[in-house]
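Have a look below at one chain only, the form predicted on its own, in structure tokens format.
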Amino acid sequence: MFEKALQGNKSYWIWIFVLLAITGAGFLAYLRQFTYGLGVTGMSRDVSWGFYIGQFTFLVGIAASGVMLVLPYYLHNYKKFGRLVILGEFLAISAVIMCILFIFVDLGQPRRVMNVMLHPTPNSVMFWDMVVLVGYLILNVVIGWTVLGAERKGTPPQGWVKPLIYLSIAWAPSIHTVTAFLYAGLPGRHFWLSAIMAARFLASAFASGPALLIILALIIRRVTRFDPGKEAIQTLGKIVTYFMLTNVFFLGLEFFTAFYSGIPGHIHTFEYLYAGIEGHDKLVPLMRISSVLAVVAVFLLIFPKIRANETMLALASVAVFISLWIDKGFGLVVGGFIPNMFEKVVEYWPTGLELLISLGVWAIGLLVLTALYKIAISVKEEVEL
């Protein structure tokens, strides 16, 4: 099936083109950072994590997302999925292929990667968060590909694939849960100090995943022939409206926590995220967009005869993916930074050649993704015809 991917029209090689020459554009700014170091980046030794990071986390949460596709079809029968399930699986093995690519990044130098497996430490939980990635990037590979083969023979999957999706159904969850226990078992810092940080994960996940799923489902049935259902989008809609309002109402309770409590330390991360401290605001404005675009989509996803117009679906999950990769990929990990350990704000913002790199990876998930996608849809289409 690999050649399917290997034939498109003018427009297909066109965007493969493009995602390539941002490819090696991110390469070339990867191959200054390996001679120079991770000083060509805006980390210093107050703010160790940065976009690097955010993009990881965010991303193993799109991943960890295809579940909600996965459970409904497999455990409830719920057949409207069909169309769309195979693309949240090669959703999720491009996610994690880019989790890890960020991850290598971070590291700075590659051997690095190397210590996790040569020398494991299972007390580790970034031991375990590396096990639960590789292991459920096999496991979607495996699916995916194994379901879609059979699909074009016309046979039902083999016996031996049922345990495994139900294993990774099982398995989702626990991406990023590890994930948010990296953040979470960590005392000294009290932003990600936190009893519901893997709920606030799950509930950020399952709304941006299918809200960027939604808005490839929709750039699918413009691009293509192949439709992958007005019922099934919309079930993705309420997904992705209960999920949202799951994760505003968490963050309230993170608010309150805070406030109500008037500890410090819990109080002037979100003071530095939302107002500034002392002339610091950097990620203010960011901050800022990121709930009046949550505020949007709620009023966007809440109602239904709203939700039902596709354009407005499609602009209320355009807010739900770009408030949540503020809020994630950026504010959460580099304010968990903010005050220091002595009280002092070192404020962090991306280099140049820290946006290229980053930008280099996001282009190799789209390649992936691309690719994926043309094999799986080239597939249905050839089933159906």
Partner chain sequence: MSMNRRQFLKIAGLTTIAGVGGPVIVAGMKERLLEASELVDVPERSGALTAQRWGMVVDMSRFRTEADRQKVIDACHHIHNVPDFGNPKDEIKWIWPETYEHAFPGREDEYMPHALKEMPFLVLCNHCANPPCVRVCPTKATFKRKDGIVMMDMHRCIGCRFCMAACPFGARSFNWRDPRGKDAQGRPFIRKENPEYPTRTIGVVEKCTFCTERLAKGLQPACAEASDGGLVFGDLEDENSDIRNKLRNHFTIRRKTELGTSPSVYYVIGGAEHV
Contents of the next structure:
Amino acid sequence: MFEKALQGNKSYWIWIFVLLAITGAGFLAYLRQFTYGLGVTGMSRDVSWGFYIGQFTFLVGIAASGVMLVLPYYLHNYKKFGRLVILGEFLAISAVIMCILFIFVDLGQPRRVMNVMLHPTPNSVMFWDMVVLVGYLILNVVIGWTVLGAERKGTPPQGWVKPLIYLSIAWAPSIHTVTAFLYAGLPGRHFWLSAIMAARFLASAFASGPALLIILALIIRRVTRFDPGKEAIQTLGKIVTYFMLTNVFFLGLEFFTAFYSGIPGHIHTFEYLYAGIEGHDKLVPLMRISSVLAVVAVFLLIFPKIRANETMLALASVAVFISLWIDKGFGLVVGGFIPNMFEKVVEYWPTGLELLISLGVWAIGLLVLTALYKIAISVKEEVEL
Amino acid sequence: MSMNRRQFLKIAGLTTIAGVGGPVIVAGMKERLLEASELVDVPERSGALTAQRWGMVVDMSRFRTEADRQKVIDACHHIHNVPDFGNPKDEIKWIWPETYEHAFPGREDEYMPHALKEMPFLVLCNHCANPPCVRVCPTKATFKRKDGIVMMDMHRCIGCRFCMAACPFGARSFNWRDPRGKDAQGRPFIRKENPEYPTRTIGVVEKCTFCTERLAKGLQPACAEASDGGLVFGDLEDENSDIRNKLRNHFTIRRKTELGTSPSVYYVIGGAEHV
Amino acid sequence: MYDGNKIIIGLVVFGLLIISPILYNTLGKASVPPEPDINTPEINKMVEKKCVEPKSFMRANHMQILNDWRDEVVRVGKTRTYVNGEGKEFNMSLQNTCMKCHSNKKNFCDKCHTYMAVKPYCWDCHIAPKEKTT
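Output block for the form predicted together with its partner chain, input the form predicted on its own:
Everything in the complex follows now, all chains and molecules, and the chain you saw is the first one.
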């Protein structure tokens, strides 16, 4: 089926080459980081994880959210998702690849990355994160490819795929739970040390992932002859609505515990993120944008009539995606380090090179996504027409 | 339930694989786990200093002036080739001063003596009995030895910095750039290399090791040696050791004990006269 | 066969590329393996010029010994003393044992490593002895 990705019209190839160019620029930037060290980033002794790990965390959520299509379709036999399910699985593949790349560019000694497998360490959450991410990648590749191949031949998928699909449904929440455990088990990082972290991660994942899928589905409908289905998109809208509300609710719980208990360690990071501490307020504008977008999104989503309008749904989805991208892809990780272990405020801001490398990773992800979607849609068009 | 030949062979085959393969995998894993199972043996070379659990008391009555602190810091940083980048973003440090309110956040009282609040305490890796950094390391590059020292294997560190996120004491530094490099003026970051000890390389985490290389030679840690008794180093499990004597006769505090990591570094705030 | 000529030419070019390193080495002059230089003041002073283990063993296995020493010193820490086949004791240290005698890294280590095109990362951290630049 690979050949489908190599047959496209002019705009397809322009898009591919734009992505390749960005990837190339990102790669050159990475070479600079490789020789100079991670000092080219904005990270420091005090804020030792930054944009890369933030993006990783956010993208694990996007990857996990594929289950929001797989589960209704396979467990509840919700046929309306039949046309979308493969898009969810392929989005997961692209997201996991980006996750792995973001971890890779964040390593100080990337050449030693195999040490994680040479010296397996079950007491480290990072070891398990590697296990679940690689497992999830393999599951989605195998399932997506097999099911699509069967569809092309007009036969039902092979029997052995079914158990794998059920496994992948259970596996999806695990990848994001384990990612939350990276943070939620560290003594002394009060902002992260919260039992609700994994739940909050899942809620934001199941809002931001389907929101991205809505946007992608609408784009696909516009640029191809394939229509993912109006009703399927509306169902995704409902999923986004419920999980966005859950996410806002969970964030509210964090605020309550921090501010009602009045324990300084629990309050400080929230203060830093949303108001600034003693004039240190680099993240405040971003976090406020995130909050405003969240409110706008909830307003647009909560009324079925507004949501039924696809333009409004698209707007709401963009708002959800950007809001959560800021909240999880930036604020959550950086916020955990501020104030530092000495209760001093040392701020962080990504450098241009850091952003360029990140952009390169996103370009690779989009490249993979484009190729996979091209294959999936070509097959669907071929079968239907 | 009846089964045909084919089914029987399938089940028999699977059972064999599980029976033979399982133990092999388990044994392999065990070996791997044991290789750096949390506790690693102490040095046994003749003349080496050994202990059940190494610890340190920082007696602040002996650190009244900046010179008192600086000579200790210099001794450590010189002997271990710790680079000085001249900026806080790239900073690497093994032992350094922090004022009371920053070293012991949450312990400062409203009306405590100003002098105490501003007093610079020497802080370093606490060599915790229950170290979170060791718990999170995905490659066992940081591990706990049997003598309580939390050690770093710079050869194995992949630079993921999970340990830096996990350490509640900010004891860990990362090599954001080449420590062997030079600044814009052409001055090397390591002013004067100690040829007996290695430097580090780009992208690994480092911290105090309680001078394992000196203990193996029967020497006290460099900081303790330079401190004129301000830093008492010894075996916390040995009732007759100097350090236990110090702990018996003084009121001491440790950093962030509420987190359960159980630091092995104790602080005496005043002299004996305050008890 | 369609485009038979093109395919055959392509195969020939491919084959030539593949064997080009061999051709380069056989047609050109054969390169002589370097002999590590042990002419240092420290070694010259020795009555019996002996390394930790016999020369042939060291030549084949020094990397393994260094790996073992590294793990012993950094990770196990049981003893930092190496006892060789003759019962002689050595301090396990690249900087303080090996390089104290082999103070000529350029003519000892680098010569062979360059020839073999291996780049051990020892020297990223371990400090090489000060040498007169010749």
